[in-house]
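What follows is one chain in structure tokens, specifically the form predicted alone.
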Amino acid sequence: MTSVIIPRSEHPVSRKHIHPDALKVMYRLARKGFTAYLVGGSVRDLILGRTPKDFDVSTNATPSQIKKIFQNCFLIGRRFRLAHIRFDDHIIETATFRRCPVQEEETDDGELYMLRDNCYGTPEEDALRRDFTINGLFYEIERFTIIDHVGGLSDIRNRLIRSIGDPNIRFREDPVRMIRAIRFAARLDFHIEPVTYNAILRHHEEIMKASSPRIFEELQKLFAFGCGEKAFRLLYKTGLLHDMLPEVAEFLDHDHGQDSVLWDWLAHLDERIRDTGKAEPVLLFAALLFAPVRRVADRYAAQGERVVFAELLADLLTPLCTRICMPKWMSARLIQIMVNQTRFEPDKRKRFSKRGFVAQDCFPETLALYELGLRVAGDDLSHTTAWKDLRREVESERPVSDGFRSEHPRPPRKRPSRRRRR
């Protein structure tokens, strides 16, 4: 594909919308005689009039050369070194131009084998190794132009997610790209172009070869910006949900598919995220899993079996959380806030301290899940008022030194193991 240079008069990107620290990095590299571009999602978002979350830079300077130029530079990574240039609490990730592997071979079992990976390359080669055309654009600060080696600008205008290169190969190289295609389509309200979409349908089972921690991270990102419902609908349609979360997919299969109550849960969750600007990790999975778990509990009840809801939750969710590599502190908190939902149901046979209940540090998430359930059912939200008032009352009486927090805690740090004395 022929590279295209778009002059300043034909694109909307302005330096005033680029983070000053990113400009500092690019200008200093340029003064030292290196080429440096703003790359990836930041260029895409600036073209769309959005505020980028991160500003990444690519350059022909090697990591060691970058480190010599910036005293505030820290190199990370083993397979391929990246430079993190720190400005107070902000980091500009700076990478050396890379190229795709020189050769690709397919083994007898159908696996792709990379003979040479993570090699330095030219700007054109760096663009070609990226995942989608909309992420392959460069912005250069000398003439304020956008450089398009992959047809990304056209796809942005046509609102398309298109793989760079053959998606049948690219998705087998890195199956997580399939989830990323869905995330970008949902977040940007784009369509996945037919060849790329059909490749996902063909290779969705490849996602099982990706590492569980990466899948868990990508699942959380699907909820960002309040686009979880659309993202999970696409996961369900493409078969990826059946591979990653078969319990949820099976629930949808038996709950009217595209008309399932689960979509109401995710729609109201999206609305909450857009209103608050926060995607609380534990609440995300609680909203995703509560309806399927509740269905299992109701089925046992219909059969006349007495099941302790807390034990049922532990039996159903512990294997799932372990499989997707959810941290133990998070899975325990997830189960707790789902168990807590039974506290909102009046039961004269059970007595408990309401003040002790609302004093739990997970109560905000517990109440948020309860409120989502009320919205899904179309019930009166005034049921939450008394609980909120009691929470504020208890919170005002508790001294700060007691460590009382309304936000969920950070995961506990592991203590370093002590060496045994000989």
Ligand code: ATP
Second form
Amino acid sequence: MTSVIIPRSEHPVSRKHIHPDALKVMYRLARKGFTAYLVGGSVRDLILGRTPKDFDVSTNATPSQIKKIFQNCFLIGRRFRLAHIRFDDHIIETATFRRCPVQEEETDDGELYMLRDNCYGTPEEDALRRDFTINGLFYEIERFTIIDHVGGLSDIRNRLIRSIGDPNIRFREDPVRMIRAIRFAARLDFHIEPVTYNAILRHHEEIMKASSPRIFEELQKLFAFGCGEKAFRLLYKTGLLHDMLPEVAEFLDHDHGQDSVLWDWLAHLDERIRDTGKAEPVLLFAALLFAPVRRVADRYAAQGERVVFAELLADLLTPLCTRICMPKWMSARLIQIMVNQTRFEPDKRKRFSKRGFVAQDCFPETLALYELGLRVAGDDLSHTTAWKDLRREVESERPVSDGFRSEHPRPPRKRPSRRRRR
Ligand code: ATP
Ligand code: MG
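Take the protein just shown as the form predicted alone and give its structure as the form predicted in complex with the named molecule.
Once more the chain from above appears, this time first in line as the rest of the complex follows.
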């Protein structure tokens, strides 16, 4: 691939749209004699006219040289040191150019991991070690050009997700890239080009070699920007869903596949995320898992077996949540909001305090899941207003200091780690 420099007159990226702190970092590095580029997702998003989530910088200055230049710089990471340059409310991540791990790291049994990801490199090598061409562009602040070592600009124009290098190698090096390909395709409404797509079909099972916490994080990111439905359709189509969440994939297999009711759940969830601008993590998994667990409960009921819904949920979901490394506070909350669904039409024989119910910490997510269910069923939502009013009433009566939390559940604080003895 020949490298191309695109002059300012031929691309749409303007300094106006770059965060002033990112510009500050690049200009200061340049004044000290270093090369510094804006890199990664921010360049891609600026070309597409979108607002970048964050601005990353790559430079030929080493982490210790960066630290000397910026007082507000903190070095993080053991294997590959990164500089975090901290500003009031955000960080500009500044990394030294690095290159791909060397090829001979293929093990005897054909495994190909990124064992060593910590070698500094040239700008071109830094572009080549990135995942997709659309993420491999550099923007420089001397002449405001875009430097394209990987053919990223034409792929952006053609709306294509293409692996940098052979995807059969790149996906084995880091299988999480397969989920990333799907995330970018869904979020940007791009196509995954055929060679890259076929490599996902061929290597999807390797995803299980990635660490569970990383997969869990990636799964959550798929819902950001309200593109969950498209992303999960692709996960299902490529086989990745069968590897990561077989329970959900099997439900889809038995529920008309691409015409399943689950897609309605995800479509309504996407709509909610786009409307509210937030993707509540517990609600994401609740929307994904409620129809599959409901199906199991209905099957027991059809066989005439009496099962306690709460116990069934715990039996089905606890092993799943543990396997995908969902934090305990979150899985407990997930089960609770699903159990709570039965309480909107309470059993008249049981004593039931509506006020106690709406006072629950997880009531907002409980109601959100209930509303999603009503939308999926095409039912009327007007009676949910009474529940919302009651919640407001109960909330206003509670003193602020009693720990009653409404909209923003927080994970419990971690216990401080014990100091090691020398
Ligand atoms: P987002 O807008 O979601 O943050 P992004 O492209 O900025 O998208 P990040 O996860 O923030 O994605 O990563 C920043 C950049 O680092 C990417 O654009 C890509 O160039 C590179 N990168 C991230 N993860 C990988 C990976 N697993 N393999 C290779 N390169 C990666
Ligand atoms: Mg980013």
